[in-house]
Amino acid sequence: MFVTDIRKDFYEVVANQRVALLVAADIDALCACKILQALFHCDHVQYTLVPVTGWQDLCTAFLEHKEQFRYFVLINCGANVDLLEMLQPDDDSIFFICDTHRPVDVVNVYNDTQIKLLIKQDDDLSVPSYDDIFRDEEDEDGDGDDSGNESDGGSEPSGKRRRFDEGAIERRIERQRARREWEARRREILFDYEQYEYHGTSAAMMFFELAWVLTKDTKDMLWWAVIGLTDQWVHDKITHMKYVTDIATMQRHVSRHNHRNEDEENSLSIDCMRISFEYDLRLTLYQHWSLYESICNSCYTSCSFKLWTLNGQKKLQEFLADMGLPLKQVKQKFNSMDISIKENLRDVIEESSNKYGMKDIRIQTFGVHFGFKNRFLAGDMVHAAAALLESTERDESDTTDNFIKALDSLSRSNIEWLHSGIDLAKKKLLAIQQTVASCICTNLILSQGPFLYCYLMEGTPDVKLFSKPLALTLLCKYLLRAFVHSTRNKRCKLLPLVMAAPKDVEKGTAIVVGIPPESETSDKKNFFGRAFEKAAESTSSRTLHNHFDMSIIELKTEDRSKFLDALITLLS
């Protein structure tokens, strides 16, 4: 059931209590975490902290910890399964589930008990009426009274029997036929409503409006409220419009903090924090970076001048000359440019970036100073953060090292951790820009009817890096948009795109993205979860469906194509 009031029903009910906290491995589920701790640490809250990245892990979790907590939060992961069902927990658990992956099902909307949802009210849910998908028993048993009284009309003249009997078989029929047409109705009803999977507003920006009401907000849970958001853009799981929308809610929060510190005398003290407003570009990480490297390394630039294409280097450099900026200022590291020219820069990359065609070159964002010396966007922290997520430097197994790494690089006492994954998350840039350009020059991206379809090669450079949902997401978001500026076919245009890479070579599993058409008013709505799992039913492939997100599968490598042939066939 939904929570109406957080305070009341969740807060009040857990901050006495021991509590496990489930967190998915994503970057708003990071930053919703953080918030939560901070305030579990004001109350003196018990918990026990366990990262999970995906079912398996989460059932394992449950398992484990299920005799010493009655409390479970899960953050991001549990709301678009029956729970009750996966997990079979006994009565007196009672799981508290914020989560961003809609649509919620629809049995975890209806369980008064056990489940309970911090999801807020406002999104887009149409969550179907109760009486449309559940059925009391006694309307089910209801044509038990009418056969019991056929057998005792035994000593009745027969003729009186047999009406009585057809009336009641004409009931009977008409109860079957009733039933038939409701069952029927509510599977279409069930599978309008599950047929998309989309996402909902920021579980991080859920926690922060708790700690507001609760009167606990500080700055750095404002922070880590707007990266949560921030993840939700650069990942492209929210619409533009809602994005704007929930950085309006946003900014009103952060005026509100920063007109709160104006008097106080931290404001100018070495170690103070201030967020501000900005409107900045869409260069990723440029100012921890070179502008020319940022340039060429931003998808948004990249995929506007062909930057694989020897015509969009040349047009790289005329844009570059049109800024009036020097070769040698501009490949230089940021910090180190001119003040004079960084002074203005923005508002001359933006007049020529118009010139070029790249009419939406800066976007509503945050920023950070920590203190006089480090200065951070919010894009740049959920880069960071995503970087050190999914880092494959060392031993690949340690999924909980790298999450604790990520949680900490959030915090400002540990910015050596924050710079770390900065320096990772240029690495992953460059190899996602070197994949789309390889992938676009040898044409690997084939059009296979309804869909587009690309296959990354054992043996490509930085395959490593992709078998993580993260990474292969944003390569697959990049590849769509780069393939719809450089094809001319209009028809391809339109097209969602399925993407597959190694996953595990020994296991010979490969790991596989399904995401939507690349649109400026595309709602962002996937309807791969689906797709693929009845795909994988009909030929039945072996896949495993472990992810949260359901149009991320892994799939047995030698059952690639009879699972892409059943695929085009039900997309057709």
Given for the second form:
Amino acid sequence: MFVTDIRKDFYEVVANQRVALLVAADIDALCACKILQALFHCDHVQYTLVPVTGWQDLCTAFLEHKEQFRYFVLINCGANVDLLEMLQPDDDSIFFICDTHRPVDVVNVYNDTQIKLLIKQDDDLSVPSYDDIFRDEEDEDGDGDDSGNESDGGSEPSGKRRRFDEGAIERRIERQRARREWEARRREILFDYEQYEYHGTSAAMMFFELAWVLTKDTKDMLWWAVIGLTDQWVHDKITHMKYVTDIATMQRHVSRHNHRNEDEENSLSIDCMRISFEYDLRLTLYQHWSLYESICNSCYTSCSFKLWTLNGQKKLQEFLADMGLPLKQVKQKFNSMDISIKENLRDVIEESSNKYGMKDIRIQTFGVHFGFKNRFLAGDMVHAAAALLESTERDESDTTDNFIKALDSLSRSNIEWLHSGIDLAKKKLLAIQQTVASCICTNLILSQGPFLYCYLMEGTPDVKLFSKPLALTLLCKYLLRAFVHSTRNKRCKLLPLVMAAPKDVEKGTAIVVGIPPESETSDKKNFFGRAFEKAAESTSSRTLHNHFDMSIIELKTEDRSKFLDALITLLS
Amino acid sequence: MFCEKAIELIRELQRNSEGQLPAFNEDGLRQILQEMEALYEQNQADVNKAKSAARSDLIPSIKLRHCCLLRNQRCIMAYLYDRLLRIRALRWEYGSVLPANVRFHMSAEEVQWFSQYKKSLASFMRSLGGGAGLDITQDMKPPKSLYIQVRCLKDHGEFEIDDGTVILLKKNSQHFLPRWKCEQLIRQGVLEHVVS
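Let's see the other form, the form predicted in complex with its partner chain, since the form predicted on its own is already up.
Now the full complex is given, and it begins with the chain already shown.
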């Protein structure tokens, strides 16, 4: 059931109890977790934090902790499957789920006792009504009653009894037909409801709202909420409209917190954290890199210029010349660029990019500023934390180690981790751009009919980086965008993309990701989750649907071709 | 050369840094005591000779042996006392039950001394607070908060806290627990205090 008053029904319930936090491995979940941890520290709520990377992890963690905890808080996991069936908990375990995955499973919505959803009810959910899906089983007895009545009144003439019999049989047939119709409609409704996967409001924003209602919100929590929202935008989980709406919501909170900065007499010390609204450039990490590198490695600019072609490189030089930026300046570290150039940079770039067909080079976002040296945009932090979360630097490192590192890097006191994350993010972006360039130039993307398909060979440089879901999804998105810009086939521009990359060479598994087609007004709804399930069933391929996003699966490399064929037939 | 074994003992203690207790060097001690006995006997004989035969040329060698005896005594006293100080620190570090490997390094007398020290510390603590008792081995530094956030560095299994609830300590899980329960484990290196 949905929780209406998050303070009364969630926070005050767990405030005197011990809670287990099960947190999924994405940046929005990390931010939500930090906000909740800060709240728990304020009120001395004892908790245990366990990172989980997939359904199996979730089950194991639950089994280990179910003896000791009665209250479980699941962040960004668990809403889109029947949780009670998967975990088989005792009757007194209560689950609070704050998850952005939609659609929310109907059992989770209509369970009154054990599952509480920390999700806003008006959040574009369109849950089917109760009567359409669930039906009491008492109607079975109606049939029995009819036949029971016939045995009373034994002195009735047999003619009448036969009429009664016929009446009873007709009623039973009628009832069965109604029931079949109802079941068919129910299947249809459920199919429509569960067909497309998408994402809702960020979990970090939900918990920030809880903090605000408790009036315990701080600038740190606000910043984490902003990072959570930006993570959804960077990894393409929400539509542009929703992003802009949510930014407006956050902007109200930011201006409320910045109220004290206005005061001339008691201005804040330079070490305090200041969050500001920025209408900044869509160039990834440009303030921590050189402008040139950033333009070459950001998805938006690189695809608009088509920088993998020679023509594209020439256009880029023209663009820079048009703005009057000397090449030497542009290739240095951003912080060492001339002040005169940095002053009007954004406006200058916006003007010139309009000429080159890049209308949305600027995007609304937030930046933070504390101390003399530390300025970060929300996008920078998302990339840094994501790079740390999925770093493949040390081979046998636990995923939980990376989780802890990424979690630490979000605190203001761990700037070195953040900087190392930014370096890793730069490497990741470079790898993505090179892979995209090579895939486009060697025509690795094939149209299979209802979708595009690309497979990364094992010998590709940096292929280990792409064995992780977030990195592979980012690569997928950039590749699709680049493909759309480079192909002349009108039909192919509207196709979704399925991408496979080797995950574990020894075990012979590959990771497969499907993303919806690229378009200006796309609603980011992904049907690959169900499609993958059905294709795997029909070919009995050895797949592992372990990830919380149903559109990311693991597959044995040998089964790849038959799985693909099944998918093609399914979707044509 | 005389007194070399005594210096050996002292060096052994110096090599082991503060807080570590090396094994009780029975052998070394016995050798030094034997040396002292030998020196003393020689001195006795010489003193008798000097007195009876009025041989004053023996006096410097008597003086030398006497100095060696004093030096040996001083070294042994320093050795034993330093060990006692380390054992006393162990009570504050580990609590009243010492781990087996540390107890192995202590001699029987040291064990006895330790148990007596424990008893007197316990009776002192009981007498504090107007008879209510106060455990002063907790909170060696003034605490900043009641509960602290800790991260588990290695799998430790189950851990029980005061109200009876059990927590599973798994690698890389984070917990928010009362600080007095965690101090022991932090000292042992199982948990790490996370300052955010």
